[in-house]
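Consider the single chain below, provided in structure tokens and representing the form predicted alone.
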Amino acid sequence: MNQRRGLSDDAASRVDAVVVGGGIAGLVAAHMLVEGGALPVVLEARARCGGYLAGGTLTAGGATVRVDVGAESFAARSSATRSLVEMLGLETAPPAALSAWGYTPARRRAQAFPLPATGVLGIPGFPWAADTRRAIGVGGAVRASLDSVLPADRVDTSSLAALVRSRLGSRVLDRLVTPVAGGVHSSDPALLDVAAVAPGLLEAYQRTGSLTGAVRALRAQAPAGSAVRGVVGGMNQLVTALERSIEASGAEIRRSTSALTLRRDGDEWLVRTGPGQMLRTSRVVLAAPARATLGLLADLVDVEGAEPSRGTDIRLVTLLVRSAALDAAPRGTGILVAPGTSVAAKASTHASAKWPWLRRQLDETVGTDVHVLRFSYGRGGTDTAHATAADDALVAQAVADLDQLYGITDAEVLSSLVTAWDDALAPPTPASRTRTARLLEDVDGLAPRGLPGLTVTGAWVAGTGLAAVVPHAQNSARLLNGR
């Protein structure tokens, strides 16, 4: 660690703070060094700001139609994502009283069934209802009843496939918590840690003594309405509303801008962005992806083995599409897809149907008869095929899913587009979580031998998903505040 002092670090900008990355963790930990009072620079390798959170564009006779590209909801579980939204000025809303679908192997052909509604990432609370039974079959109901008498140390927490078989068996996990876990985190249920995708599962296993008495007690816990919530208007207004706000207030948002290094200089932290390009503070928060953090910190500290595995490359199909068999929602919000199927698609959406602002934007825009459709690919290290397909072959395929999964053979496209997230949604396994605890508390342990000032923060350290990211960044950005 070189603590020399050249002409370059003379000439340094002194800031108040500096936020690498423009990320929503960035942002929002941008956002609130402002309400502390700093003005901090933000630091976003892109163009754009906002990560996975991104809106794109559909046209169709001369109207075009705003829509999410990235992230659309929330978990309602989040007090602060749902306080930051609000205090910004926008509008929150439930999705639709539908239920979503699965979509998984049977002997003779696929099956479609409503998912359970109250459950917890497939997990059922009541093995018996009428919703679950006709999902997993009376064995799997059996099966899963069980749960209620087995001894509480009957039980294996290495994985979220391992809980879910010991305690309910192996119908529920490949019915329910194979599609469901697998939408949202584009893995294997046998890589994901339990606490990581599930907070406060495992506690309340421990109190309850059974999974699905956990599950209920999670239900019960949680806020009244809807598991989740979207922004009128797209989750990718609340990317706009923070740089704006952010913006507003004097900090400046530097985008296509990286930081090359980062060191310490006496009392100070230095930036490089350039050539000649220095930024001299006395606050850092690193938001940026695992790998270009852990190069910021490996001088610092100890990062062998910290750098997660290789995400996901996902590719999001949405189309435009006219189609009166879908005005009837047949499949609800959308439908999750087990592997196993000949559906090439992870998960489909229908976003029209779960979001009512967005339905009622088409029918002022482009007609009652015309629906907003989401299929993502990409299951994690298992179908890589659809990173290297064309644009056109990714839609044609989306074509042939949603014929498939919706029974739907009159719909015309009348508009596409095709999103690319490489290296996406790493597993949280039980050992990156581990490595990820460790590499944290290493950071942490800068202040005592004399290098305060600088934390960590993002999706890689907070964990999937907007209930996890902002209370982190915020907290991150809290510890620096009084300095």
Ligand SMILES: Cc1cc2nc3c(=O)[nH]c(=O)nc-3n(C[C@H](O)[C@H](O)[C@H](O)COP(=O)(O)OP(=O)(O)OC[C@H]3O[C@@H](n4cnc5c(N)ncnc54)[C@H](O)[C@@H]3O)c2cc1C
The other form holds:
Amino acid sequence: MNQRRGLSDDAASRVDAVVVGGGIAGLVAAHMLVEGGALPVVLEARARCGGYLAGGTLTAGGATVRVDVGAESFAARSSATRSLVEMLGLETAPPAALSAWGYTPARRRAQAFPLPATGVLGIPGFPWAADTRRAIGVGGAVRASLDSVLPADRVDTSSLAALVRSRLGSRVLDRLVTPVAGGVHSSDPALLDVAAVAPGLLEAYQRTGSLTGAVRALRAQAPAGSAVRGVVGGMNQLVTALERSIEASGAEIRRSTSALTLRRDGDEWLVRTGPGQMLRTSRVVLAAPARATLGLLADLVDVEGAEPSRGTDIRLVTLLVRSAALDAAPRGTGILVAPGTSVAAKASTHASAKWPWLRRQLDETVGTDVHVLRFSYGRGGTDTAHATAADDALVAQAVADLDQLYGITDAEVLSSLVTAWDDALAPPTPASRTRTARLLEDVDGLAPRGLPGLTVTGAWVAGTGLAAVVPHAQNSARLLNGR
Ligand SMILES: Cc1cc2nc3c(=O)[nH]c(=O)nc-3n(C[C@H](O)[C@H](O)[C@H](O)COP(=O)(O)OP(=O)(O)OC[C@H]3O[C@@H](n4cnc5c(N)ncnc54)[C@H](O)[C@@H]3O)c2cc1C
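Condition change, the form predicted alone to the form predicted together with the ligand:
Now the complete complex, all chains and molecules, led by this one.
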């Protein structure tokens, strides 16, 4: 029962648990609390839940096509996401068996080339495999092969770039790892902490004594089949399914409602959501991004210096295009662009070639020569021009990039959608990871010194991507289920 009578703490509504943030981390945590028998209240600042999982609509000739305008797949390396999706009654599916392509500044080698299929973040397992050799050339393959004879202690693990350069050389870094890391993390690999972006890779390196050996070991451990999967109908369906399941249990999701303050009162927590609106609970999951979470924690612990660097202002342009030349999927599932070319996009996904369910939907509604392509802008650092560009200018840029990246000239744009994701994907640098880990020791109920009844989750602590976020959020909520 809600009692919103006044500002006094006594007037606070008592609830089983409060989850701050209705992104995927918060929804998964709430779902797990419900499984444990609790009826949590989820607070989501925006009018819609899902955070970076979101859908949008393209239209052509009276037909509508629903597409993901945020996350569109999940890494299959952990089974948690797939199990959750399937438990909620949705169908998962691998992408089409096509390569992704790379696009790099041209010297002697081709600008566009298929990326090796068996890598980890672009790091190859076999330098002499035909696809790898085509991408890095014989000189690059010779240098990369030194990895298997260099002593294991000849390695620099201070960043992803340093690791790759020290073991495999600059050619692998520039042509394979930089475009892939830019596409996935919107960041230069020189900023990325290896443990954060490639879980298990350093441990595998310790065991095998070579980086290519470590990549092969990780790939061998991963479940058979594709490294990523999607949800038939789009990843955004996972949000709807979680919301439905949480609300059907009797738990509540309050949209357009922010947690404003958090404080301790005896054995309980008080979460203020507005004038005279207070929730009292023994269990709190903080699943909002870093800045919001640190703001809530500031009265409880010293958060000085824990603030992450600003993320990237990403713009996604999704196009519905008629083009017979695209029917043959000339760039496979899409293309990752290294810095230093004349193309402004950092990546493009040929979504209707990548996802067979989307292809079927287009065939049935708008035609077999109609395609969905997505262009992504914003690498972080000084690449910021797109952030202030008007939507029309971004669409025009995407059309120019489409012609250049896919080598086509017959594209007729039927519909377009521009999505802005500001301050997204702050790079997990070694320094920021250390600061976060130190803070969590004083805060997270999972740590011995942590605050009772409170856990912290979300991508800024778990790592980017659903494969990291989903199991972390489940564990955080599981800890509280015992209370
Ligand atoms: C463009 C893009 C594409 C991506 N593609 C993929 C992909 O294909 N596969 C993949 O695995 N990962 C992908 N990722 C990464 C992945 O989407 C994220 O790691 C994940 O969605 C983060 O979830 P989260 O719940 O931690 O955070 P968020 O999604 O940021 O959710 C946090 C929520 O908290 C809310 N909030 C903030 N402050 C408050 C407050 N005070 N009170 C209440 N609510 C608050 C916010 O409104 C938001 O809804 C992508 C990311 C981006 C930006």
